[in-house]
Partner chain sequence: MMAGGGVRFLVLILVVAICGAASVFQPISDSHRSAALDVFVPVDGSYKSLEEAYEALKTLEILGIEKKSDLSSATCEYVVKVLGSSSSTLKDAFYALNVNGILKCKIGEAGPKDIVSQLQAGVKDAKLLLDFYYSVRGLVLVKEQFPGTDISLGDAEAIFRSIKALSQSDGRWRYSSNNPESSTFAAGLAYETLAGVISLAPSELDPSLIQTLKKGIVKLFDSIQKFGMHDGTFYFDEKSVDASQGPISTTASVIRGLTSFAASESTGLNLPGDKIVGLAKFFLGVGIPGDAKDFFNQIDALACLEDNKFSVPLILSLPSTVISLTKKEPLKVKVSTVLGSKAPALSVKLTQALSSKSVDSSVINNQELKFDADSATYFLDSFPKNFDVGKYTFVFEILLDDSAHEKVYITEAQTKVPIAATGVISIENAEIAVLDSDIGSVESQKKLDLTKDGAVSLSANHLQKLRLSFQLTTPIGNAFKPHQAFFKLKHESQVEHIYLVKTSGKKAELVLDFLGLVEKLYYLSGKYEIQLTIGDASMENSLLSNIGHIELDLPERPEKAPRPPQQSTEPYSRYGPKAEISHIFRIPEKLPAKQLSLVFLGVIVLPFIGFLIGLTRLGVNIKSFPSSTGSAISALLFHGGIGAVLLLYVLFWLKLDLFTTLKALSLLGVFLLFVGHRTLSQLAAASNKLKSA
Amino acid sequence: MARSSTSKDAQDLFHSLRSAYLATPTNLKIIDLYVCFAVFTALIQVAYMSLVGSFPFNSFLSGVLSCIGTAVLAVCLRIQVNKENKEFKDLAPERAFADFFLCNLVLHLVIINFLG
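Would you output the structure of this chain only, in the form predicted on its own?
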């Protein structure tokens, strides 16, 4: 009896999350897809490192930190661009994208420097 109630609650939760996400604007869905791609790329690098080895460890760290850093910056962009977020209502989307671009530039310059 408890399993039936639990599975119904899980289905209701999944249905409510899906219906709420369908109402999400397209630009936020694109940012979400980019975040998923960056995290998936980091996971592929970790799996490759565990299978093959991590001889140039700086390269491995640079690749994974690049992916994770880019994902974090994209999440920050998503928070700033979201119209429902009242904290950044006065911030123009162009300004948020410029911040994202400049922070990505600094991140990748640091990563290139870390490579040696």
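Here, rigid core means the biggest group of C-alpha atoms that superpose within 1.5 Å across both forms. Numbering follows the first chain given and starts at 1. In this text, all values refer to a predicted model and were calculated from it rather than measured experimentally. What changes on going to the form predicted in complex with its partner chain:
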Second form
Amino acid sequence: MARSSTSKDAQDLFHSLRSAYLATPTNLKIIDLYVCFAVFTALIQVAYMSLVGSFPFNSFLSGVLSCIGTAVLAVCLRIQVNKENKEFKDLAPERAFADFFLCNLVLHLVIINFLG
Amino acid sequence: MMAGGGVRFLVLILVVAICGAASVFQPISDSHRSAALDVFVPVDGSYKSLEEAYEALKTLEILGIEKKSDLSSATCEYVVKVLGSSSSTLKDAFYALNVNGILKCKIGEAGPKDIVSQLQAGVKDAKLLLDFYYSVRGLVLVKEQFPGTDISLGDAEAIFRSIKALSQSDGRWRYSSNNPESSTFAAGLAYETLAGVISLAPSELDPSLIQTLKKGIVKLFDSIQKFGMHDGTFYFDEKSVDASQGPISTTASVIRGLTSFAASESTGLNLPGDKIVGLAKFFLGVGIPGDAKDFFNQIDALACLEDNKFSVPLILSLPSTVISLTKKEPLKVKVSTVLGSKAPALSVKLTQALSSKSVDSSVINNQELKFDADSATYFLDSFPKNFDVGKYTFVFEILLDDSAHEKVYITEAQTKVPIAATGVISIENAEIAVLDSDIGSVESQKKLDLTKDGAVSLSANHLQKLRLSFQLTTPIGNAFKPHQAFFKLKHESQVEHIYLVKTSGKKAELVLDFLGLVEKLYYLSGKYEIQLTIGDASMENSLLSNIGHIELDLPERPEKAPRPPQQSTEPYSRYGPKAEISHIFRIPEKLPAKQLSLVFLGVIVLPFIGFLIGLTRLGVNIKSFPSSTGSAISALLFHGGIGAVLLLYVLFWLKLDLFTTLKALSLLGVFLLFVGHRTLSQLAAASNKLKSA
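The structure above corresponds to the form predicted on its own; please give the structure of the form predicted in complex with its partner chain next.
Every component of the complex follows; first up is the chain already shown.
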């Protein structure tokens, strides 16, 4: 009885989350997708390293940190662009995007330098 | 070929440098003549070119060696052919005339006229220095070999000026007016050519022209270079590293040029005497060159120095630089010209004999050498009483007699010659003894006669000492420190130990304390043979004598003591090849298999594809891309700028370095800043309009 209720609760929870998520505006969904893409790429790199060893360690770090870094920047962009965030009400989304773009530029310069 | 010549020259430099500050230069001798026969007689019976034939024949002529008749006739045939043909080059005609001057071939009546007209045309059309050289010198040779032939040089002064136009302010010459590179070798050629112009000119040339040339010669001498540090040799060399002429040919060319210039020029040429002697010493110091061209240049330059109008150098040489105090032979000194001819009347004085031990005081002062007319040598037959064995530096001075000579002779101010004096060193009071170590009392003592092998028999144990002592004195009674004084103990198992005998004053002593040496002797008891070696360069009676043997009683070897090294039966095996060393290099890191890496490359791309698919599922569009042209352009530029930055990053990874990337990035960044700001502000304005509307 309890088991079925917990599983039903889990299912209900899952459905409500899903429907809430579907309501988010498209631009935020794009950013979420980008974050998932970056994290997956990082995971695949870690899996590769665990298989073959970390010989050019700087390359491994560079690759993983570029993915994580761009994910973090995307999350910051999402926070700033989200209209429900009261703190960033006055900040124009284009300005947030410009910040995201610039920070990514610097991040990738450093990453390419460290890649070797 | 040039590189080989250069390497050989470097080896020569090393050899002469090792010889040290004071060195003896020998004039050209019979060893040169026999070497010349090897170098200059061609293998297959004929010379490869007229230039080679000329160099070989001229060298053999200067050295006074007979020419082979079959070789001469074959060469003459070729010379006649070249001089008869009208299509020979100026260079061939020039060398053919040179060879003809030596071999005196029969040219025929018509021969000279064709050649003269060809050479005169060459002079008129000449633009390069080498063309001037071949044509003018060719005409000079025709004038010498066919007297009476009409040779008119045309406008001699104009030719002189056009050759002089190729000169440079530092004394060097250019090969042509197009080529800015100057060469010292070309300067020699130019002076020969100008000398030819002066001699062929129908009337006297403007003396101011000749004066400027003399100034050029002074400038050229400023570029002369020192060969050794202290031996006073000078030479000329090219400025640039990859010049085609080495120092020997360059210096020879300059000497040839100056000799012909001084011969043609009426007012006389003054050249610094010490540099002339230095140039002579440079060529004598070369020794016997293996290269034919170097040999020719050496002998030709020395022949020019032997007989010229400025100054003829005289060389002081010694047949032997060793004085034996026991043989009491006189020290002989020869003075001659560079090719070995007789010198004029002069006197040789030994001003100083500096010992290597005391450099300040001289043993011999201002001793004049006697002259032996039969052998044309100067000799010194009496040495002072305190002239001891050892190494000396003798300083000679040559004084020319004041009577007038046809030529101006020049010698070195002072010639320093290293001399070794040898003699019999007397060895006295040689004895060997075994001492008790704590008291120092003598257990057994034997007197030694080191001139022959002895059969001394001693015995000692490890608590005792062995003492060897002797006295060394020079013939006049001074203390003598030998260069080598070795005492060798050789065990029955061929293990050897060598000790140095120390000298203090007259006494030489060696004390071996067996208590301290037990471990070094590898605890080997038994019969040891004793051998003593005394040697020195000044010692005429250096010795190596087997004194006898000693029975050593040493304690038992403990466990940890080192074993004696394996003595191989071959005594020279220690000089054989050693064990091969296998180097350990850093093991390169293990890299993954290529296929695995490629598979993962594919796998990495998958999230990106997933991202794109997700975007299309979300319904991403570019509807808000601005439509008006201004905004469209700035938007396009913005995206283009982003793409350019990404491309720059890829290039940075592939081949650029950080600094160029940063430079390019700063430019692109400024551009992107403007364009991006415009685009985004336009977007913001557009969305604001939508919001307000």
